[in-house]
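Below sits a lone chain in structure tokens, taken as the form predicted on its own.
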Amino acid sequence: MNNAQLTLSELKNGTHGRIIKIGGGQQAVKRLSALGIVPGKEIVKVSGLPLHGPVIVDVDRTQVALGFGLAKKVFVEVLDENSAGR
């Protein structure tokens, strides 16, 4: 088991993790919460585009696109790499 902690923007595509905390201000926390991205929730990074492009994640079987800056505020504990096909 790998307990690495990374930001969502640093996570490899296809990696399964659990959100451990949200950094940033109240607006970022509110915006992410509205998208279902809250501490304790399991998440899969679907893709991330190069050059600080958007990051696409799967939360509760719904794909959500986040801006790179917002994705850097989401800290994730790695549960399983390369689990996108589940």
Contents of the next structure:
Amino acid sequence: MNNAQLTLSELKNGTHGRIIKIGGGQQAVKRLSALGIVPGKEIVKVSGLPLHGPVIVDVDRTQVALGFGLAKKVFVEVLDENSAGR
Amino acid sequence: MKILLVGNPNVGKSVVFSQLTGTRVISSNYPGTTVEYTRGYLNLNGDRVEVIDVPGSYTLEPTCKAEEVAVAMLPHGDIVINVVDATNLERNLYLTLELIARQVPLIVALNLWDEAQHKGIVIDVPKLETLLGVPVVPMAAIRGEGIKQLVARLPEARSGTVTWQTTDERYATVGRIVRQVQRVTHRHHTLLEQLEDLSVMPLTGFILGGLVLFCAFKIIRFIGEGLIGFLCEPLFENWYRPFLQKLSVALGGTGPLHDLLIGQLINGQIDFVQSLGILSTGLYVPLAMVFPYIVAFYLVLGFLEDFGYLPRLAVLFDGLMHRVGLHGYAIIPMILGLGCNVPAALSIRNLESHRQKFIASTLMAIAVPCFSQTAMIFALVGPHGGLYVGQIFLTLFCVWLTLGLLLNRQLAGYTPSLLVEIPPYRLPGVKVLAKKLYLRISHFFKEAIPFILLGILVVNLAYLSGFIHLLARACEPLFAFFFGLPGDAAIALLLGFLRKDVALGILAPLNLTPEQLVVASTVLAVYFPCLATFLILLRELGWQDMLKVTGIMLVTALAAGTFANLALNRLGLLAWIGAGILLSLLILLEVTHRKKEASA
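Moving on from the form predicted on its own, kindly provide the form predicted together with the partner chain as a structure.
Once more the chain from above appears, this time first in line as the rest of the complex follows.
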């Protein structure tokens, strides 16, 4: 599993990862970077909600919720399956 | 002189604002937008200085309406106070660097200093000052710490020393500064933080959410009923009634003017609920029945907002709301609507796009019964058994879902994905809550009360002129055919325009069968919001869209009423099975549609 590339929506809860790239339009990249979600950042996936609901990640010691559509555009490499959190 | 407060959302900007300014605060919309901002005044060495709380923004390259407004306001400030979250320098400093690049006289308020210390974050303030080239004042605004120092150092505000940079260079600079001034020591999760995580987990999140909403409604009910019982009703009964009675006698107890001002006497007495005069019912409904609940609602809403629960609620319901073309935050008007549709209608303006406003208004007005309506349904239908009551609410939920799925498919455009920061749980300050409550209540007085009065006048005229009776007679055959209801019920349904609970009250003496009651309650719940809600929506959406909403409403009411009639009187379970199949088909269609979209 190590170093596998997944989207945020596919990532398991509690997984520690690093953002590789953001596949999406200029607008999506801009919105995400305003909240600190840029390539190179390390994140921990906290939760993913049912009914294709949002994905919640820890980034820079804050939590950010990304709608399912956006979460699918964020690609991460897995660093650690069971991280302790922030 | 003007001072602007600029900063990311959730950094306690409005707390700093409350601490700086006096009691006179004004909230207004930025010209040509629905973005609200607040301004107040600060006494600076005898001078009255205007302080403006600029909408929260992450960057000066706007990604949304609020940020566009923030950028537009920037040139109007003589001093900019940049409120920065000490617990999250990485993200906040990006905006600081952008502000410095604009060469505005700047001072940094390093807020949430206490929280940063709790989290084991140590920041070298003098070094940060040197690196940025502008004054930096650490503060814990919620406790009033650091406010005096901030005011004292305002004259030192100056433009910093950073030159023009590209986005990437700016991020690199932020990283370099943070590495030089910040040290983080490790520590364990606190209890509140564990609660934060549990609030957004699928299972525990929904359990906690249910609990929060249940408690919220209990508290709202308690405060609302308390205000009515101990304040509003005694005031009206003891102080206002004698005055009105004298006026009634002076006007001769009858006649057009009397009917218009005081209304019909019920058993020789003025009845505040049923007389329908402008001075009786017209004042009583908004002031003694709606207002107490408005206060209760906004108090609880303000608390949940400042505590940090609302973004979590939005996250929990985002999945469901996206299916009907809304995003998570639209859950707020829906929940408010369960209490009273008036504040719900007022809160719809906070939604982002016109499309979302339209969908949310339609769904809220049609399928969300307000509290007084719910109470009347329970009182009227409840004695006949929970099954009947259950059927009404199940029908309403199906209507909500069906309508939402259909609207989402038919309306042009799409709803962008949710993207929000989820702030940590924080105990709100009393001063901030009080100011917010004051602003919202004055908003309600300005925006809602005149419309309610106008509405009562219109209904009153329609009633007095006999127009309503004429309309009821004309509708009679329709009602009998589609809903299986007697002609008298038509008057009640038409009067429902004014107050739904009153209309249900008129149904009571008609000796309807339980089945007929269910049909009537369903139609009444669906077909119109009360006049106050209607008029507020009219102003928010405009004539054209409101006409569309009304059309949808009439069709839906006809369909829901006919369905209820069929289900109860003719087909029984078959009708429900049919509806179930139809709904599943719609959901299936939506799922395949989404799959196609995903693969495209």
